[in-house]
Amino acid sequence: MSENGAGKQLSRLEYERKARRRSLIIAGLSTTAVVGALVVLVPLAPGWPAVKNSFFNWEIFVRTSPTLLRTFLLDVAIFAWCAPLIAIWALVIAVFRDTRSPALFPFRLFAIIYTDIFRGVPVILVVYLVGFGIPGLGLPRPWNSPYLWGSVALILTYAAYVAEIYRSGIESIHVSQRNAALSLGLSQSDVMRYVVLPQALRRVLPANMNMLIALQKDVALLSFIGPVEIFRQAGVFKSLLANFTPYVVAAVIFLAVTVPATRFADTLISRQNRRRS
């Protein structure tokens, strides 16, 4: 590279730490002064004293805190048993939907039934019609806890949506490597599981990344139907208490866990992007 061409990139360089310096400068600036704004104008409202009082107090914070971590164990548990589960039946869906096969077409037909009815139905219905449906045929313990059936809800719900990720994901692999598989002697199977698959999987990770905390949240939608977690027992806090401050709690745990889960998707999302381009 000629000394011309070497300054050129140097300035070139200069200029860009020098433009997200003064970018930084500016977002503090601008940060600072709409947190001070806040935190000067809030309190002069007429009913700041009784909206602190009942969704920031504090004695209540410290002393509904211990449990509200202990019932999000279940919330915890409950998206880790659903979690794999949904990945492997959405990989199901997913792999039906691509089919190729005349022979497997109601495999197919059946794949774009379900996504179709179950992206185009609430998370909550689903929980109400499968937690409340299911046990009502009369089925023994425990067959009939709401544990069962409310995290069936979630994964009937969420393979459906994460099933049109892996398929975004599977149609991104261009045809042209699907016949060089098959023409060095793969069969259609293999295709899919040696070339297709590895390629699409980690495509689509950033994005399933999302739709796992977005699970995490909707594991609460289960209080409707029974389970006491972490947004059903903040709700018998504010019974006894007449106080919202421990749904503010449990808010905070939930920020606790998917905030650095966003981070870590957004990471993965500028590797993959600085990847491809």
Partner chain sequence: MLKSPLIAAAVALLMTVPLAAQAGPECAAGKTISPGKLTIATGNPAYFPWVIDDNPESGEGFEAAVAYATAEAMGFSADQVDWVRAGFDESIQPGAKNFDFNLQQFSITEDREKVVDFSLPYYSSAMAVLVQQPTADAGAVPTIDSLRTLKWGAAAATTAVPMIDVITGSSNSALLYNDGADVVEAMKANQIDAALFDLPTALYVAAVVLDDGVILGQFPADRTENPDNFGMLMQEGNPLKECVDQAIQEITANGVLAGIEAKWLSETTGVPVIQ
Contents of the next structure:
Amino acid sequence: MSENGAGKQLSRLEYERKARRRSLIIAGLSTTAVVGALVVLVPLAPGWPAVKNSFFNWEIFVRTSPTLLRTFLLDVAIFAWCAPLIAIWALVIAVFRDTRSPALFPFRLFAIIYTDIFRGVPVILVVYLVGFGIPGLGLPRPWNSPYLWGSVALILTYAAYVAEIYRSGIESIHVSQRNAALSLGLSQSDVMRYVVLPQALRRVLPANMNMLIALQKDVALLSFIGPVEIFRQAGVFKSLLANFTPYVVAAVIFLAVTVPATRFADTLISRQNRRRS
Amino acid sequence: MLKSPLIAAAVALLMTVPLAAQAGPECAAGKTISPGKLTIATGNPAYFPWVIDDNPESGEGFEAAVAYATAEAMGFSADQVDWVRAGFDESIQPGAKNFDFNLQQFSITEDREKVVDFSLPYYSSAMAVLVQQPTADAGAVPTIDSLRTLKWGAAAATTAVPMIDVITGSSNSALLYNDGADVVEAMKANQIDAALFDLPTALYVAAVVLDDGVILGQFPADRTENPDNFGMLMQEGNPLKECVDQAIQEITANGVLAGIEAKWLSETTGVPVIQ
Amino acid sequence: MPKLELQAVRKSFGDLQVLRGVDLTVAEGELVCLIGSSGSGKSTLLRTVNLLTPIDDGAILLDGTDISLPDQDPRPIREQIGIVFQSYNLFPHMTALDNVLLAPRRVHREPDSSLLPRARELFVRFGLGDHMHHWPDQLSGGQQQRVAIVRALAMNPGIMLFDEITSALDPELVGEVLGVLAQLKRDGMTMLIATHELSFAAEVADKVCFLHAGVILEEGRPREIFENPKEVRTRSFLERVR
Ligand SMILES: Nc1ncnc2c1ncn2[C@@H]1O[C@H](COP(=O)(O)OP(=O)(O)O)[C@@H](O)[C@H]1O
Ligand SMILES: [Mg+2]
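Instead of the form predicted alone shown above, give the structure for the form predicted in complex with its partner chain, please.
Once more the chain from above appears, this time first in line as the rest of the complex follows.
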């Protein structure tokens, strides 16, 4: 490289660095201005003291946080055992739905009806129906546990959505990939397992990360059938203390988990995209 | 017969201190949310025996009758009373309310008092333990030791929750639900053995809703450290409070309240007391 | 007995009759080039041989056995027939080596100990020794197409089908891929090649077949077809392509 060329290169780098710094400064200033305006203006509203006391009561925040954190562990546990089961059951449904052979048509039909029903019914209704209904048939303890059937309700519902996501991924894999694999003598199931699914699952990772985050929030619906998880505990505090701050605490705890999870998912996805390109 | 020390105190106050202002239209004038009307809130739905058939306008049911009696003592005729529906959350959220007072078995607690105003108590409820026959047959008896072994459930927004903690000695064993109807569902599904309700509600559930409901026992209000006193809930600082309190003092003193209680909540006697 | 024989093969897609009675033979060790304008049915014909497209009528004999009968398991037949497509169709989530090893591992259930040396030898033979562990998207089009050929060869097929395998390549990469075909020809591989590379066909083909209007309109030695076509249609096709 000539000396001249190296100089140019250097000044371009310099220029880019300056431009980057300038845009950072502008972003910082405008953000400060907006946040500052909110911080100054909101407290000027006539109802602010009442709202502050009801939603942002520091004393209640401190008092309820430890218990709420402890009950949040239940949310995490329910999430932790539901997520893998959803992934597996959804895969079964998606593969059923993709079957082509006429002999397997009943499976395909089942998968279609299944996804239609469970995507069409509100989660809370499924939680009630499964969580109260099935134990109501007369199951003995511990098989009538609301933890068990509430989880089943979440798994059934979420699997319907995730199966559709899988299916969109499976269908996005070009038929030439299947043909290439078939032409090598692979069986239909091997084609699915080694060629189609690995690509499809990777492709739908972002959509599934969103489902995971939604699931983490919907775990709270299990509280409707008994389990005292964080939102129920916040509700108990709310009614005992006549104050909404415990809900704010719960929201903060949720955000502390979901925001990093979302960021992590984004990094994963962009790293994967970089490697693919 | 006086139901609780609080009411006794209130009545004593009424009898010794000359009233600054008589309960009546003069007191409430200009203090209600719509002029010349008294707007009262109840639950949606409102349950037996507090309001019969979810129809408070009829005046049938304990709280409906108390509402009309209070209104009358405040100088409002029956057709000057408007009913609205409001839940607990709407009642405690900051901002203007759409009712003058709200009665739906809200228990008066110190913490709640910081955020809202309560009237003087209009009822002191015993808490009652509801089970199904098989649980009773299996040997559950009204002693704390026996109760401690049961699987508990309650409505989450009630003062039953801290009471269960006291009974069982631990905080996380109970299952909690949105309302009494869900508690009953869980009991039918055999997910819980026992539920804690105010006694009138427990009686209703045992008699009407469950096929084999049994009241195992009660914690009488006058023997409990923190009796479950029901008060009418008002916005913090509501100027109407003194008028409502005067009205309640009046119907307590003249026996109207006791009469209403005798009419609608008469079955609460004869339930075994928990040791 | 020819390695491959098509007898009166018919195939329609709805109202569109693509193959209207194709007769074609490929002898053992022979390299047959299939030419014809775009849309004449060359790809369809190759795909019927590989059983990716079922035929409506006629017969396809591989080593004298009809493989076109319905109700037979296509897998053992496909193992014996390698096919390479215009668009490479490598599996993007596997390295070049894993692309090549997938089918022998899954279908033959061979242990890697015997597979790996053979695969490595194939990679080296086709100039890909340094690229075994690359991902498909790290390879040029010519390299990808050669990996696709190695992938098909790894199953030890008795015949190879090539469907315009240089059409998607930049012109400067065509040579390296055609070189592979010439190499295979020297090794004695039986090949049926759909191609637009007429000069290549003229050089290495044992036989050239001109597919037109759903039939093999004319076939013969490359020199006969290219220098002295009997059919008017063949002549006008050649004029258009040249
Ligand atoms: N799966 C299919 N469904 C419908 N039409 C098809 C299908 N495959 C190929 N065709 C049609 O058959 C004709 C021959 O296609 P093709 O075999 O790809 O020709 P070539 O490879 O000679 O260009 C074209 O008109 C094409 O549109
Ligand atoms: Mg083609």
